[in-house]
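The data below hold one chain only, encoded as structure tokens and taken in the form predicted on its own.
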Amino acid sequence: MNRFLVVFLSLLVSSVFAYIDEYANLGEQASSIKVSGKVFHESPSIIRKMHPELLRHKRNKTLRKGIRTNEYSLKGCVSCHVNKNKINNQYYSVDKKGQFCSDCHKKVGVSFDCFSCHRTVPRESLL
């Protein structure tokens, strides 16, 4: 029965930790249209569950058939996502360790190359 409950408990305190920590470093922009109550996607467990489909086809539109949007442009997410060092104003790489794409990769244990050919932070003409 001890056991039962250590098990039990354990899953209820880690579920409530993955709950809290589910929007802990979305990003700056990202952020603060979360706070104003502003829907930007469809809906974030739509973009979570999708988001590697609606990018490929985005990715297969641009490529062979030339057509540039900017729905679902992963210049987009970046844009939105990334955090900026407030000691140095630099921008942190969406991929490295503790920001967005990174944390969330981790948890689902995928691994990911779209930087290696896209920018992991944004041109400043585009904020």
Second form
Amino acid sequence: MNRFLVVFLSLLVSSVFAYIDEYANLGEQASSIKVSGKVFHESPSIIRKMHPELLRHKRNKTLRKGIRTNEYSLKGCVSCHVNKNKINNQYYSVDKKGQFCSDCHKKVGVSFDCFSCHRTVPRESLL
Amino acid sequence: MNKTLNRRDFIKIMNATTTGVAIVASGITLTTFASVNEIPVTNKKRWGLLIDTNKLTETDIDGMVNACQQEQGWGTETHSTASQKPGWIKKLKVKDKATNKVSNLALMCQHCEEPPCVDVCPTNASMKREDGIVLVDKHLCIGCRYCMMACPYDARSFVHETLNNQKEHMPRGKGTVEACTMCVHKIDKGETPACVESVNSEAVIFGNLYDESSQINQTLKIIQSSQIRSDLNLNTGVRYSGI
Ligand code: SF4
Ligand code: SF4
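Now that the form predicted on its own has been shown, please provide the structure of the form predicted together with the partner chain.
Below is the entire complex, every chain and molecule, led by the chain shown above.
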């Protein structure tokens, strides 16, 4: 019985670590902001739950009313959560496997198509 | 004379400096807020273009098409056939059959006041902003292409292939319709459309049609100009002179 308990607990613990490892890819800038202790979003739980609504609200305001603030802009999300390939100095697309957006979407099993139209790496001039 | 500061003087000076900094800082904050557009566009303005076909050379038109492609990122579609490729501005030759006079036209979305594309769109994706700019909301577009059929100017094109590396300000994607946006992203920053910037002469004038002091308004008052297919009563935002 005890042996089963040990196996069960170690499985549990290892799955928690696997979870942390696999989904820790926040993106370079976002990671350094997190390390510095600054809080950018309201709270991770709100932004996790609400980001589609926040983006939808912003997209309507921008496109239809010409209100071009940076708050909740997809450009902002991309430039903060993107990673760079250190060898060739090129950005990885945020929607590619192992990157911030796709990893989380994959975990929760929700597909997304923002990036069939929107640019997946920051502005040309930043490259 | 060397004056040593006592503690009281030092505090006084420091206070004055901090106040100064605070004032400057708040001034900066105010201007940064004012420079981003937080106020929705209104119908107090109507953006328009005036194209003088007598002054506009063929090279000018090529330059305009090029500038548009660079700015908005269309034209590099590799898998589309010639008739599938997007064309936001077209170079047209029109010939007066009686006199054989040939004029070169740059034809883009005419930003109609009564746009047929908006009338027929089943999803509200085709839309007109308050300031007269006609756009496609690609979040809503289902790619039915009714608007392309309804547009009398053949101004819209359909994206036939998967794209990447779009411009940051101009999301574009397969299965949606697109057309000239009058460089709305630049206008909202107080800038001029890329095609207008590319022409060195006064052949293309951009501005607010309602503003009495704008160059476009004043020029339209004194010269003969026309709307293409004015018989359709669409009241286009793009006007032509010299044809
Ligand atoms: S020119 Fe065509 S696409 Fe542009 S507003 Fe008029 S009908 Fe719509
Ligand atoms: S193609 Fe898109 S924008 Fe055009 S009518 Fe259909 S839904 Fe509307």
